[in-house]
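Heads up, the chain below is alone and in the form predicted alone; it's given as structure tokens.
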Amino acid sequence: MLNRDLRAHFLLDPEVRFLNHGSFGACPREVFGVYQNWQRQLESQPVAFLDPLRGMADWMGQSRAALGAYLNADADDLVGVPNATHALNIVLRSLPLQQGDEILTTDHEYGALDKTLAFVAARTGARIVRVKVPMPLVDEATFTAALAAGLSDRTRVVFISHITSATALLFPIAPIVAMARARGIWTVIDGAHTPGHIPLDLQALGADFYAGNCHKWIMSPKGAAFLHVRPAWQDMMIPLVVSHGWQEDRSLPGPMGGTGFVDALSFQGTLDPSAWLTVPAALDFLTRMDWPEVARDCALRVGETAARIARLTGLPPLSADAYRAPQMAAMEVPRTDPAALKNHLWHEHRIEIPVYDWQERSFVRLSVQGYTTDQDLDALVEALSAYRF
């Protein structure tokens, strides 16, 4: 275990367990100072700091070449978002799909998306061809073999978590990504929890859209978040704001400095880039910090808690540990009212984290991070000890 007491790098109230990073994250102190710092150079003079040929062409390619090299893609195959859903977003209503065609899709995904999914259905006739995903997640093969059976001659679009919000689970994608490449189907990656959580390659992964946030587990302020598509796919990207970044011709450079896609989607009317413009400070806290091996620290407290919850309830977990989130767990417990058992955790222990039901049974989700102490990850289990289901 580390020695390092890490806590005084964040802004996080002290009065509070909070053991929720998965939902938005917390920046770390240094790293809000920056984010700080570019709000008050964009407030002392907004026009130049907003003039793309003025410099913010610049900074957020700044901030792209830096990602790029922490998530190996070249810089000009992302684009920096408020989130990721407003990535997917980008992605599933650009997708030229018709009345017949398939979705493939799991039984894990985040409800946001679950509804844009619906919202795209609905528009263009496609279908949505939901897997479930046998449970307990014990090994890939199984896996994938659920996927692969889903698939059909009208199947067009992939669309799957690679770390799942409600269940925590990390999906091992990599498979049907290159089953799905290789007979020419879209796959769309909602990666929404994985940047900064587990090693991410794009260029080996090889998906055709993958969404990620900066503002979780790169740690961030809130609205940084990336959208990466492979270079065959950039001219079928709409924004969903036109603006003086789109052009009809993507061919050529953008005309805010970048390229037709960069800036297409980069440029969509007044809006404050700063949480975006602090990734490289975010990244350099997590290199000097050695985050690596605070997340290895934070993956084992998160394991040895969910046993401890397990061995309490005596419901088995959602997965093999090779399959769980590292830095995050969702911990069944006995069927409950989620919104009692949360408020009698915030009201009476001051712990902050999700309380939910998904399909019919009752969960709570554990995340740790660099922050969290012994004696927040006590709390939680002697509160849930006490708790009459």
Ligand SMILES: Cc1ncc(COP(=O)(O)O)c(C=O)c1O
The other form holds:
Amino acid sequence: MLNRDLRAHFLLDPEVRFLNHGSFGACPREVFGVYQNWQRQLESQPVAFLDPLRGMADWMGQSRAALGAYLNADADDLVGVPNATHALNIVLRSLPLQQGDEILTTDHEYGALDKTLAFVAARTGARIVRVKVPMPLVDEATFTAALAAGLSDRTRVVFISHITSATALLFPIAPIVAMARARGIWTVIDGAHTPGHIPLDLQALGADFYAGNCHKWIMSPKGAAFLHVRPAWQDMMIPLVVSHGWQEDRSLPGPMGGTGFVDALSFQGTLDPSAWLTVPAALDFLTRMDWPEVARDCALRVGETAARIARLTGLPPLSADAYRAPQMAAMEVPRTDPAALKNHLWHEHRIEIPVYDWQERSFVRLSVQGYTTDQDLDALVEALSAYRF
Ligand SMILES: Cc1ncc(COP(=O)(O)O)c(C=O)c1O
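I've shown you the form predicted alone. Could you give me the structure of the form predicted in complex with the ligand?
Let us now look at the entire complex, which starts with that chain.
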């Protein structure tokens, strides 16, 4: 039996029932301690610490190596960036798109990235083709067929979330990636929620571009994420900030001792790299604490709680269990004013949880992490059962 008493490992306010790990994660106390040590080192000798050639480039490389081993990726194919939005902006703004090219995507994408897609389309003349994913999501073949139906001979890019934000679905993307690759179409995967949440093998998946956050489910400090790019496209990637690591001829080794790709994208002016340097400590925490076992237990509790709430509302789940993000569930509730319900849960029950409308339906999105207690989940069910929708 799993010892669930993991709350003491986190810095979360004990007065709050924190059911929103999904938005920004939560960093374990000891991982946060490693982060603060990096920051102290920085402030004790800022010049020596931040000079890439006096250790920093190597330390950043150690984080790439640790993450590469965890994700089955070559460390030189990935770079650290502050967040998934940043990584996906690099990709979408670097692709050489032209008037009339098509970007195939879905109606479940994250709002900030929908804006990035619109931004890129407005500047390049590319067209966004948004496929409506057949709901509920119950089988891979229907999902794949819906995306395949959106392809045309102008499709240059498929942009898709691996785990979606508003609907908390685990999209079965492997066949889509394979299909796009066979047709020479770039795949850009928004994996903001996947690292540390589901097993990831980036080599096996074979996506052209994959972005993921470390600060959500790997539980690093905020501001640590990665961009993985297949070698064929690395020279094409233009950083959002051109700085000391940049050089026009990207085939040459980078000026900071890394590859042209790594150096061009890794140095962005003065920034605190401590969150990125803490990624190996966060991965080490997951291993030492046997987090895959913790996560399995969390996934069971998400399923149980979602089923209790579905019995309460009479509203069916958005997908079969296999296509739900293991540690999250977007649960439909009767149509309501989301701000009023959110305020009620917070002010009356001290429950922190996202409540929002999506496609003219109202949802509550539950996240369960190792620190979540059964009392937290009971409190949510009780609060929703007493609420006058
Ligand atoms: C699917 C998805 N993509 C991208 C993001 C953006 O992540 P970040 O703010 O860390 O860039 C999120 C954040 O929740 C998300 O859910």
